[in-house]
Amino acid sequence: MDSTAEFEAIVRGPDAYRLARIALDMMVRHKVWPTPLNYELWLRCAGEPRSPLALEIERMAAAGAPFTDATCEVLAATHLPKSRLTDEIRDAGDQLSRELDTVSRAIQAAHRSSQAYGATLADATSELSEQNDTGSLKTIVSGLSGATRQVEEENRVLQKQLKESTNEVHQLRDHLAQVRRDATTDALTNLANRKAFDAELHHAHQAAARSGACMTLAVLDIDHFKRFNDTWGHQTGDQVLRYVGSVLGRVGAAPRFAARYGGEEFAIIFPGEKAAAVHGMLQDVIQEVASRTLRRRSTNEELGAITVSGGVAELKAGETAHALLERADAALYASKRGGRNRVTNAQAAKGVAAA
């Protein structure tokens, strides 16, 4: 299905009630709270069963990932039509166009005024060369004085409009920058979201391929997160996601790039860094996470050990970004199969199939 209009036609057609029942059944099965946003997600999933959204939900369900409000917000930001974002950008663009139109009209008026003033000076010069009596000179000077005052007033108005429009344009620029940040940021962890990660991986891969520099990709996953959520609830699970995200965000600060890849999975891009160095660094990170005692905020109960598994892969000559990601994923699953709470280098995991 190619357009929102086609989807809207389906959900308002004869099949609408059947799709609604399918969507609600899926939400009950996955323990999804029936908010309007969540209902739209699952209704689109029911109406477009082979869409990227439906396939991602299927993948997360198979992996046992919980569908918390934060998770659903990430799915919506990645897969739903960006109507709100489009509206905000369009409104800001319209406002910017109005400001530029105002400035343009003011500049045109000032230009016309300057042309008229130039013509007045030319006429005055001609008349001064022909007139010798005092009365005529007074008339000419009076005309020049009036024309000068008019130009000064119009320039003053233009200066004021330029100042106001400059301030407005700065505000619009800041607003659009914030909208862009919101569209590429995971709401729960404040890391980059999947959409931003995909774009950055492509950019980093292209840069490394052009320069011949090394690049390493790490994929990390919180161990037994579904079991943790079933025991403590999704709110506490979100608390753990925020904590792990904060640790990985510190490690993945620029020029590195950290993202919440999906569910309880994270990814970090290390431009210009070797896999061996990244492996040792991440091993220290997951030991730090495992040694930390977390408590449930509402009851102060100890949550037990939180462990993370990871896989790292260094870009090979001629390798695609997709192949690099697949090797990092394979290394992650090698860590899972090897007992979890560890990091595996893809080179060591060669030949290990993903679980």
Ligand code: C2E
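Numbering follows the first chain given and starts at 1. Since we're looking at a predicted model, the values are computed, not measured. In this text, rigid core is short for the largest set of C-alphas that superpose within 1.5 Å between two forms. First, how it differs from the form predicted together with the ligand.
- Superposition on the rigid core between the two forms places the CA atom of residue 340 less than 2 Å from its counterpart.
- Once both forms are fitted on their core, the CA shift for residue 193 between the two forms remains under 2 Å.
- In the core-superposed comparison between the two forms, the C-alpha atom of residue 320 has shifted by less than 2 angstroms.
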Second form
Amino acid sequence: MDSTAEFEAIVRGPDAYRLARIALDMMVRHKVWPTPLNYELWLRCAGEPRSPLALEIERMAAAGAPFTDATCEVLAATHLPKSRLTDEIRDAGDQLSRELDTVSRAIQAAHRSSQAYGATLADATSELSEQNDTGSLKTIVSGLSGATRQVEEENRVLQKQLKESTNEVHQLRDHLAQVRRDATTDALTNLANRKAFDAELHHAHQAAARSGACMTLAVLDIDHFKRFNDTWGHQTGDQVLRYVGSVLGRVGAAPRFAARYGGEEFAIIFPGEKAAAVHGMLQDVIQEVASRTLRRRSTNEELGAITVSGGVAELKAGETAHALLERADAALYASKRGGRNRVTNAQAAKGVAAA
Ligand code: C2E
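Could the form predicted together with the ligand be shown next, to go alongside the form predicted alone?
Let's see the whole complex now, leading with the same chain.
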């Protein structure tokens, strides 16, 4: 059964009113606005309490993460059927792009052959015009000249049309590239979104597993972000997300890969880099964030220190991407437990847990 059918089964099934009450109770408890989108999220969560969406909501609630419009949109983009639509857009885009390539090549071939045809006629015209005696030759020459002029005119029209079509193809391609970028980008921070991150982690993991090269994953989370939002409001909270996103975006520039993973959670993939080096680098980064004084734009008040906690894990031989992510997450929570504003290497976190 697909997600739409599942949702239909929930809203029209025998348990519909009971689940609606559970969903609304949860929304009140989590201080979530009862918008249609949020209602759909929590109703699905009530209907399928072990689904990835419900587990994510449970995890965020346990961590005290606020369910802001931005975080709910991330949940929806990741877990609602809309994300399937994104897949379809990407697939359709790929197909359209291939079609456009074919059309573009056909246009160029037609362009070349029409030019060649014009050139051949022009050559024949000049050869015939050198035979200067008989009347029949004159007739042929004159017929050929007329045909040539006509073909030249047709060529000019065709070339104009081809030029216009080629421009249109290029515009369509740019538009398509923009749509694809939007589908994989977090609008607030301009980093990759969770969906793009999941795909990239899969690819990076496969590449590392194949080549045997090292790879490190970091997850980072803004400390006490809920408290910050409650104090300063969501708009200022969004500015903080943008700030942290811009710093992590610089650190995570290609060939690394930085993403906004959830509400106030970020992740960076470091292909070919060891955890110890990444750990040191991120310690400098979080120090830079903590030492910056941000101001509320409307009043110029100082916002107080923004701190970030992080967890770092290096891929082990034979480890799955999911297990790597879990170890990085566990290291992040070790940082939180250890007092925040720090980065923990998963190896060290394991040592602490074992002690
Ligand atoms: P933004 O407001 O779009 O600013 C983008 C970049 O323009 C900033 O990147 C910074 O390089 C530059 N910029 C903007 N305003 C100023 C300014 O008043 N003075 C200086 N020296 N440079 C400025 P940056 O610093 O990485 O910040 C990225 C985003 O983080 C900003 O986007 C904004 O959304 C947020 N942010 C950064 N600092 C503050 C702050 O003090 N207060 C608030 N409310 N948001 C901030």
